[in-house]
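One chain follows as structure tokens, the form predicted alone.
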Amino acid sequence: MMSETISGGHLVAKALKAEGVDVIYTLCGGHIIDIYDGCVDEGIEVIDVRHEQVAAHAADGYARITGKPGCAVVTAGPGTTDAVTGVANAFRAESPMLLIGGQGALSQHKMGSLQDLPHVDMMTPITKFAATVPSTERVADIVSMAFRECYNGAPGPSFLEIPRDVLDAKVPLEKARIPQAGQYRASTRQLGDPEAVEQLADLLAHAEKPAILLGSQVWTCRATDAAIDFVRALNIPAYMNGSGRGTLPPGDPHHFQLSRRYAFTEADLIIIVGTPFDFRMGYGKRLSPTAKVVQIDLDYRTVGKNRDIDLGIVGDAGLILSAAAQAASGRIENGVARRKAWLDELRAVETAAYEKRLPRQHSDAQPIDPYRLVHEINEFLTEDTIYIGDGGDIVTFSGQVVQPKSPGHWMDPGPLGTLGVGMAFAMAAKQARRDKEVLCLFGDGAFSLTGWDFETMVRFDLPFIGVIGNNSSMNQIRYGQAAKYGEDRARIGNTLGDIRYGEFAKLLGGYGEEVRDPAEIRPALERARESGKPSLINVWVDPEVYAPGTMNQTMYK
């Protein structure tokens, strides 16, 4: 009697199946058909697109929107070259997706096969694992250690090329590894030093005027409600970056935004949780010298890179925090009426703050001031609408005032600062959520380039709103140089044709408008809203203004 037997593509789809993965993005590709027919065996969908960026990205956006790790399958040369940004990105924002790239056959090794590339060796630098299937027996119990790695620490992308004929090849059934579900994985969180969770506590328990900045980690852990708790429980005035926007919904008494810099100048003990000391944090050097600074991260590698600190713990944000704030609630003697001065002062500059930006959010002016634009979105967000941002200088408008009302509902490229996610975060957050809203503000520039996708999500009935701040530049750049060579040399590269955005999501069945009046906008939205198709409302905004973060080129310092 014969043993039954299975192919390398069914092994992949049974490890990505024990994973918790139910769709994988991906672009055809000889060398890897037998995983489609695999993933059909297994009930996960393949969504094709139509550039191998985007099925990377999308698959670091789908493990951002779930918590579960994403998959993108392309194939060898090419489909693996053209998806390595999406990777790269993943790896700077600590994102666990898994790429899985075509090879030629073994058998053909060294021999300069169609589409041969040294993968893995491209991909080392840029993942937190890189390898070559070897044999046909291990597809899966590779494909489950590349999962595993995504996981060490702080949670990255792994590579892993599959040589045609070991993809395609059968083996009998007994003789392949194929992990189960739940049976193969250490529980990744960790408390940290309970000593040092003691010190926090003391920390806490003597500081005046303390603030807390929770990073993208805190969402990553699933930490919401114990920063939540930490927070209210120490009355800690509470900054958001990255993913951890949303955390504190606005309105909330410890919910604060625009006095950021005010509060790491004057506070006494700085808390920083799962954000690098990056170029977003001057290099930890607008952190107060004389305040006692903490950071809590899940890489021993990020605590004190770049700025010595008084305290790191490495570990889950949410345990710690719930820790650090049972340790040190006994301890705070008249705690909270001692820092309602400390609130108020921040609350104070906040409001300040604010009201001098006010006049621009309800401007009239035509061309549309980009403030206005990001004003109208943010009026219009629901607590069940997730708010994307992919470009330059109109996103660094949004990313003052647009504030998301519920956890894990504002996604960014994050630190690599890739143009051309918008799309694919989009197809991810619509297809792993189809029960939220999906709202996506582009520029011009980073819409053009992933924009055909739009018919991605056109063809699998994805419906989100799409909003292009038009300035028919790459306003950022064109600031820069301007600044650096003058005005007569500002537009040399970076000046882009005058598109109708809106006509062009009609072409590809999608619903479209052009707005130039800033009065339009919201019913533009209303209208994009209620037609139930994937959308493009395209804003012309005024192009000889700039956000002031694109003045400071705060990105070259």
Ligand SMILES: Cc1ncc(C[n+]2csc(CCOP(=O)(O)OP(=O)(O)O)c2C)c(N)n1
The other form holds:
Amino acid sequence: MMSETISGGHLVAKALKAEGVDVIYTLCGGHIIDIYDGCVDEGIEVIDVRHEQVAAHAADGYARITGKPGCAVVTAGPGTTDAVTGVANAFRAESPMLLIGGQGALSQHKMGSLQDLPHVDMMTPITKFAATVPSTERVADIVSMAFRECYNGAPGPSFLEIPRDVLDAKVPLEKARIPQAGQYRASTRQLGDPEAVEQLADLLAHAEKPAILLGSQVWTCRATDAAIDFVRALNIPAYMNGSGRGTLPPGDPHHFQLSRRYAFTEADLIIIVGTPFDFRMGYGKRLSPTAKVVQIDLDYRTVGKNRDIDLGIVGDAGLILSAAAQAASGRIENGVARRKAWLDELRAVETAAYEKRLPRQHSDAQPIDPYRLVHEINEFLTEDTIYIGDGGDIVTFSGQVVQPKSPGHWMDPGPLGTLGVGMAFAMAAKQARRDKEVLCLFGDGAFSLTGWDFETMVRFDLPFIGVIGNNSSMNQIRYGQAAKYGEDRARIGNTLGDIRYGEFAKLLGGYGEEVRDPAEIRPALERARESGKPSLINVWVDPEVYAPGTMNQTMYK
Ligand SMILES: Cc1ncc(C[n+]2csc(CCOP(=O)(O)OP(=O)(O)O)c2C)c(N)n1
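Can you return the structure of this protein in the form predicted in complex with the named molecule rather than the form predicted alone?
Now the complete complex, all chains and molecules, led by this one.
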């Protein structure tokens, strides 16, 4: 009797299934179709997009939302190069995803086959692991290896290329290693050095004016509850950035946002959790020189990078915060209540900054003040709205005003600053969490990069609320040109057409509106919500005003 055989594409699907991946994002090509066939057998959904960049960003977004690795499958050559940006974004954002690229047949290696390129060489610097699958028997084995590598230290992307003959060939089932769910990789969560945790407890016991920054890894580690318990038990003001936003809900007595610079200048203990000292942190230069600085991170290479620290702990944010809170409990001199004056001081700074900006947020000006737009969005968000920002200046405005109401409900590209992530993140978020509402704020420039995938949202019935802050410009760049070269030379390379994106949405089968009156923003958002369709509310904002972050050029400092 002939033994049962299995092809490489079906082995890929079995390995994805074992990892719990229930969808792949893809754009087709002859090199990869056997993977689709395997997905049919394994019940894995295939979402086909209009550009490979979107497939890769969607895999990144899926990982962020679900905690499982995302997977994108693209063809050889241009399919893989198109996906590079998505992999690069996931690399800088520490997002675990697997990109599978096709490759010419091994039997035609270096003969000039269609779409042949050195993919592994290209991907090596922007992945945690990049390899060629050398034989059909090893396909599932190497896919599981790639997943294992995604979780080495801070998570990140892996890349595999599978030559066409390796993918298409069939091998006897018993010759292929097919790793089984839960049996091929271990948790990589680490507690951190217990002595360092003790030292942190000691610092916490003595601090008069502590402050904590909860970064993206708080969400990556699903350390929300541990972080909340920590700040409440020790009475510590918390600031949040990246995916850490929403850890505490707005209005929580320990939730602070607008007083961060003041707090980090005045504090005597600053705890940085799961975010690097990169440009978003002024490379660590803006912290009080006399404060004790503690850094907790999944990646040993991040701890102490760019500035000295008083204490570093490598490991899982949740395990470390819980252990430190427990070790510190009962040891705080005079109890945590004595920190009330410090929290009151920060709350006063916070309230003053908020009130100063409020008239702009309520502005009735036409064209619309971007502050009014982001204010309306913030008021519109519910506890179940996942908010995504994809743009330049308009998203810089939103970073100050929009506060996600729940953990894991904020998505931005991360430190690569990639325009064009929005549609893909919306796609992944809605696909993975049908019970959630998804709202994405786009700049018109950012939208244009990947906007055709609005059609994918329609085709797969993925309703979301798209809002475009339309200034017919790439304003964040325009500001710098005007400041450096003068207004008369400031319109080079950054001007966009006056596009009615609401009409574009309708053309593709979605819901769309044009908004020029600020009083119409809220009703238009409501109608988009009620439409149950992918939507675009095109809001014409004032092109002559800029966010403070843009004017200070903080992203370059
Ligand atoms: C892929 C990519 N290309 C270029 C840039 C550089 N860049 C940063 S902000 C910006 C302008 C974006 O314009 P838009 O999305 O319309 O937002 P606005 O600044 O006008 O509010 C550009 C081009 C980038 N960050 N990412």
